[in-house]
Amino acid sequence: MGSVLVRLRNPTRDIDMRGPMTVARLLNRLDLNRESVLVVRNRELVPGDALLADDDEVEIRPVISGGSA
């Protein structure tokens, strides 16, 4: 049986989670706010309703905003 490999940033760590599941469910399990992170699979952003299959690898990156003065 496979699992979804989740790469988290800040701090950097890898977690294996049993799939399949939606991105929203994954973030709920990790207690992460959808508006505060980007979820990337195969170099593409994935929406909250996207289904993550066993053997998928995703990266969760914090949203960083900035501006100019």
Given for the second form:
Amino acid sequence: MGSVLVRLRNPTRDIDMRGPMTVARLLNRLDLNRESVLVVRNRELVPGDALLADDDEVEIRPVISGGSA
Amino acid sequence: MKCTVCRGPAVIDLRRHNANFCAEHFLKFCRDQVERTIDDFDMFAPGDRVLVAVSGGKDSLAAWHILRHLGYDATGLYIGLGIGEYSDTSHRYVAAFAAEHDAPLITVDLRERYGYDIPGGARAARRTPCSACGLSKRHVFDEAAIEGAFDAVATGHNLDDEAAVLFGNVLHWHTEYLGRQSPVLAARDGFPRKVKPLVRLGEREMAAYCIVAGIDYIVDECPMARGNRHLHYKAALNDIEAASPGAKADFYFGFLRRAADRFDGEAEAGREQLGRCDTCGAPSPVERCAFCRLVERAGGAVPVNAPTLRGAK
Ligand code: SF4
Ligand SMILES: [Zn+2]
Ligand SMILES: [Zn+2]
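Please give the other form, namely the form predicted together with its partner chain, since only the form predicted alone has been shown so far.
Below is the entire complex, every chain and molecule, led by the chain shown above.
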């Protein structure tokens, strides 16, 4: 069974989450404000309605200077 | 989710604008917003030489990229602050950007040029690192702009930065600061013209711009940034924005349009009479400016009779 590898920043750390799920659902589950972060996969932006599959690797990047995710 | 312009697959949704964009149209949207800001506020004109203060972070690198894309003559200015690994890494990002885009870059290293760095200088002068840093950056920006005869200094302050500062100033009724919130400050008394061309774009848009345009920037924060008091203002404003898209822009631009000029008098009254620093020639209310005092206390080389052209413009 795979899972979505999620990298959080400031400080950098990785967590595994059970997929599949949409980006919006991922942010909800992590209780993150959609204004404060972006989701990046393979150096590309992933929009809120995109589906994350098991074995995907995504980074949740804080966009607030001085902020963390 | 489809691009509002071309119906292709969108990469980002901007609720404030009720729009979604594909990569190409998102880049165009950001550049259009900056162009409009430059025009609306009469920041500078084609052919003017603009000095962009670059830190290696998303905002300043995006600002540099956009200005060059719009055809402006934009030179980067990077200041080596000597903050350990953070400074080494941020310098690498800036140098890589300059090389990749064949963009002119001026680098001023505080240790090399003035004999101190931010952590040591702050300790010696009993200032917080951010206060020593802010003072140093302002001095170096001004000096480089005047020395290089640039028409304006541009910084990467975005809508979230400006809305958060405004929020703090309103919350505490710092009326003299409310008179200085404009994204363009005219040159005066030997200070260069200062402009903030990104004020129509938020932090999320700036980070997205870098990712979509393939600009690598330093994501990790300066280790001295902890406890930045604007952070919780930004968080509070983002909570409001989530419930009411467009609130931040209404707050900031509404203030500029409808209220800012009411505070001109207080800003003017709070302005100190400026002479010249005996040591470096910079505009200063006292004989030796705060920057030269910092350099002296930090044990560095005081820039005696530095060959500046202050006031020549
Ligand atoms: S966080 Fe403070 S010390 Fe670090 S770069 Fe910003 S102003 Fe300077
Ligand atoms: Zn499009
Ligand atoms: Zn001085």
